[in-house]
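Shown here is one chain on its own, the form predicted alone, set out as C-alpha cells.
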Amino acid sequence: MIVDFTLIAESLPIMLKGIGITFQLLIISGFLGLILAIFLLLMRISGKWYLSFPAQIYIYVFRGTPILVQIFIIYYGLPQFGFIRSSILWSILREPMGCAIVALSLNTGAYVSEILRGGVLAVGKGLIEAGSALGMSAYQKFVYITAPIATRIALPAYSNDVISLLKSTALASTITIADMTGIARTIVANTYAPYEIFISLAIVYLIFTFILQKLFGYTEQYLGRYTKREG
C-alpha cells in the first residue's frame, strides 16, 4: 500500500477547520453535563426515595444505551412530536448542533454523576464524624469536608470521562455537523482515500487526548500537593 503523504498534508488543515465545532461540543456538553451530574448526585444522596429513584432510572437508561442511539432519538425522533415542535425546546432541537449538545450532555451527565457519587462515598466516615463533633451543619460538612475530598478522589475518573466525551463528539458528524470527523468524511467521499484521511484524524485526536491528560495530571498534582508524603 502506498501512502499519499501529499494528500495527508493537504487534508490536515482542512480537517482542523472543524476544531472549533469539536471543542464547542466538548466544552458546552461537558459543562452542562457536569451541572446535570451534580443535580443527579444530590438526588442520589438525598436519602429520599422519590428523588433517588428517578435519578437511578435516568442513570441506568443513559448508561445502558449507546450514545449514537441517543443522538438519533433526539435528532430524528423528538421532532416527530407536535408538542416538541410547539415548545420552547424546538429552538434548540431544530438544529443539529443543539441536538448533539443535548444528547452529549445528557449522556455524560449520567456517567459523571456516578463518578462523583463514588468520590463522595469514598470520603472517610471519621472525617464526617469529626465535622459533627466540631458542630458543623450537614451543609457545612458537605461543602468543606466531603466536596473537596470527593473532588480530588473523583478527578482521575472524571478526566477519563472528558476524554471519552471528546471522542464521542465525533458521532455528531452522523447528523450533518461539520466537526473534524464530519469534514474528514467529506474529504473521503471526494478522494476515496479513507486510509490516509482517517489515520490523520486519529493522530489529531491522539494529540488532543494527550494534552487533556497532561492538563488533568497537573490539576491532580496541584490538588494533592498537601497529601504527598515526604520521601
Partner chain sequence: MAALNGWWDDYFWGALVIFQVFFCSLGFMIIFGLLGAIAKLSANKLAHKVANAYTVAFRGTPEILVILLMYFGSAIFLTAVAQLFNPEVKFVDIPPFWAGTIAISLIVGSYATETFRGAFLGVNPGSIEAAKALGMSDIQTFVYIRIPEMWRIALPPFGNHMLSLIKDTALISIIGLNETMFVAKQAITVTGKPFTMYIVVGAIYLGFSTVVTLSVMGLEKFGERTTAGVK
Contents of the next structure:
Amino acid sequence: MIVDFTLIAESLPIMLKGIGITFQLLIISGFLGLILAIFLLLMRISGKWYLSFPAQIYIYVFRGTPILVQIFIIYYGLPQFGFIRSSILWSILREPMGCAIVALSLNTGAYVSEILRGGVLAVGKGLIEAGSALGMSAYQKFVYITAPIATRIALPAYSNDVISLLKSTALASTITIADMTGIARTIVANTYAPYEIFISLAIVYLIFTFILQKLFGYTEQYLGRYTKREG
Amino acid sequence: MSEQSKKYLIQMKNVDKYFGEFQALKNINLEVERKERIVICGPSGSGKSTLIRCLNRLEKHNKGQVFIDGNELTDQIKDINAVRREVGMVFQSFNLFPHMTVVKNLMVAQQLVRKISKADAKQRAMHFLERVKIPEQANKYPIQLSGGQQQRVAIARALCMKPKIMLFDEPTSALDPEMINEVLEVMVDLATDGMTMICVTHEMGFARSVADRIIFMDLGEIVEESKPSEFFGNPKNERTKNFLEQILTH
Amino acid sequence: MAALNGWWDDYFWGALVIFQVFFCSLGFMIIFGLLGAIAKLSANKLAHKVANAYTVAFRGTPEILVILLMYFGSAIFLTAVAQLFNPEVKFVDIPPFWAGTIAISLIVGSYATETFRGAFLGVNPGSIEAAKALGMSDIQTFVYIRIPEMWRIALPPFGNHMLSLIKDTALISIIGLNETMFVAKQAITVTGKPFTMYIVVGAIYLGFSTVVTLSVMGLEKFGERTTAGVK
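Starting from the form predicted alone shown above, please give the structure in the form predicted together with the partner chain.
Let us now look at the entire complex, which starts with that chain.
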C-alpha cells in the first residue's frame, strides 16, 4: 500500500486549524471540572449524609455511563423540554460548543473528585492527629496539612485524567464541532484516505499527550521535593 | 468548675473507654499535679497510649470525667482546640508534616492557633531548635533528618506552643538504639526545667531518675502506682513483678 | 414514558449487543494485556520496544480515532485485496462489531498491560524468598504464592478496565454498531423524544456498570478473605 505523503502535507495544516477548539474544550472543561470536583469532594468528606449522598450518586451516575451518551443527552436530549429552551441556560446549550463543554466538565468533575478523594484518604492519620494535638481547627488541618499532601499524592492520577479529557474532546466531533478530529473526519469522507489522515492526526494527539505528561512530570517533581532525602 | 478539679492539672475520674466490644480503659482514676512527672508503663495493649490520647481528646472516653486544668472534656466542649494548645503531644512516629521544612513545622501552629506573628513564631522556633540542639537543620525537610533528630523536632514543635503539660507516647520506641539517648536527654532537660510531663515509655532508666510517680497498667487498668524507689525495689503486685522481670532481664 | 412503547424489545436487543461486545472484548483485552506485560518484562529489547510503542500509542490517541481507523482502515485494505481478485467489488468491510471489539480491546489492553506488569512486580519479594526457603518449587511458588498475590493487586484496576470496555461500547455506534445508541437514534426519528430515548440508553449502561462493579467487589471480598481481620 502506498502512503500518500502529499495528502498528509496538505491535510495536516487544515486539521491543525481545529487545534484552538480542541484546546478550548480541554482547558475550559478541565478548569470547570476541577472546580466541580473540589465541591463534590468537600461534599463527600463533609461527614453529613445529605451532602455526601447526593455527591456519591452524582459520581456514580457520571462514572457509570459513557461520556458519548452524556454528550448526546445534553445536546440532543435537553432541547426536548420547552422550559430549557426558554431558560437563560439556553444561550449555552443552544451551541454545540456549550453542550460539549458542559458535558465534558460534568464528566471529568466526577472522575477528578474520586482522584482527589483518594489523595485525601492517603494522607497519614498521624499527621492529622499531630495537627489536632497542636490545636489546629478542622479548616486549618485541611488547608495546611491535608490539601497540600493530597495534591501531591493525587497528581499522577490527575494527570492521567487530564489526558483522558484530551482524548474525550475528540467526541465533540460527534455533535458537529470542527475540532481536529471533526475536521479529519470531513477530510476522510471526501478523500477516503483514513490511514494517512487518522494516523497523522493520532501522532498530533500523541505529541500533545507527551507535552502534558512532561508538564505534569515537572509539577510532580516540584511538589514532591520534600520526599527525597537528598536536598 | 470545682475547686478540686482546679487543684490538679489533670484529673481523670472513673474513665472507661471502649473500642467496639473491647474495653481499652477500665475505671481509670488519675490525678496529676503541676510540675509532676509521671511515667506510665505496661505491656503492649494495656491501654497506656489510649489513656494519654484521652487527655487531649484524640480518643473520646465513653464514661467518667476528664479535667484538664479545670476544664472538663465533653462533647459539649466549645473549643477543644483551646484545650489542645495547652497540651503538647509527642508521638511514637514523630508525625512531622513532611511537606514543610523543620522551621515551618515549628511555626505553622504558632501562627494559626496562637495567632503569633511570623517573625515572633520564627524566633520562638529557633529558640526551641537550639534547645533541642539542632538549629542547623532548620531549613531541611523532615525526611532528610535522622529519626532521633525528627523526634527532637517534634518535641520542639510541641514546646513552641508553650503547653502547660507534655504528653509523650512511646517517644523512643521507633528509634534505633543509638538515637534513644539524644531524645531522652532532651526529655530529662525538660523535666529538670519543671515541665509537667506524662510519658508512656519502656525506658526504665529514665523512669527511675526522672519520674515522681510510676504507673503500671495492664489490661486497661491501673495496677500499681508508686514512687520509683518503691516500684523497682518492692513492687506489690504480681503482674508488676512479672513485667519488671521481663523488661529488666532481657 | 408512553413514547417508549414498542421500543423496549429493540433496546433489549441493543443491550444484548453491548453484552456480546463486552464478553468478546474482555477476552481480547486480557490477551493483549498479558502479551504486553510479558513483552515489557522480558529481557528482549525488541519486544520491550514494541510493547512500549503499543502502550504509548493506544493510551495517547482518542478512542474514537482508533475505532474509525480500525473500521475504515481495514475496509480500505480488504477492498483493495478483494479487487485484486475481482475488480467488480466496490466495498468490503469488517463488520462494525468486530472492528469495534478489536479496537476497544486494543485500547483497554494497553492500560491492562501496565496493570498486569505492576501486579507482577508488586508481589512482595519476601514472600517469594520465604516460599523458596520453605523448599517450594518454582511452579509451586508461582501457583500458590505469586498468582494469588498478583490477582489481589490487579483486581481493583482490572475492574476499572472492565468498566471502560462497557462504556467504550457506546463509541462503536459511531461506525454503525446496532447497540442501544443506534436504537435510540431510530426511536428519536419516529417519536421526536431525544431526551427520553438517550436517558434509557444511559440507564442501560448504568445497569451494566453496576453489575460489573458489584461483581468486582464480590471478587475483592473473596480475594481478601485471607487478610480479613488482620490490621
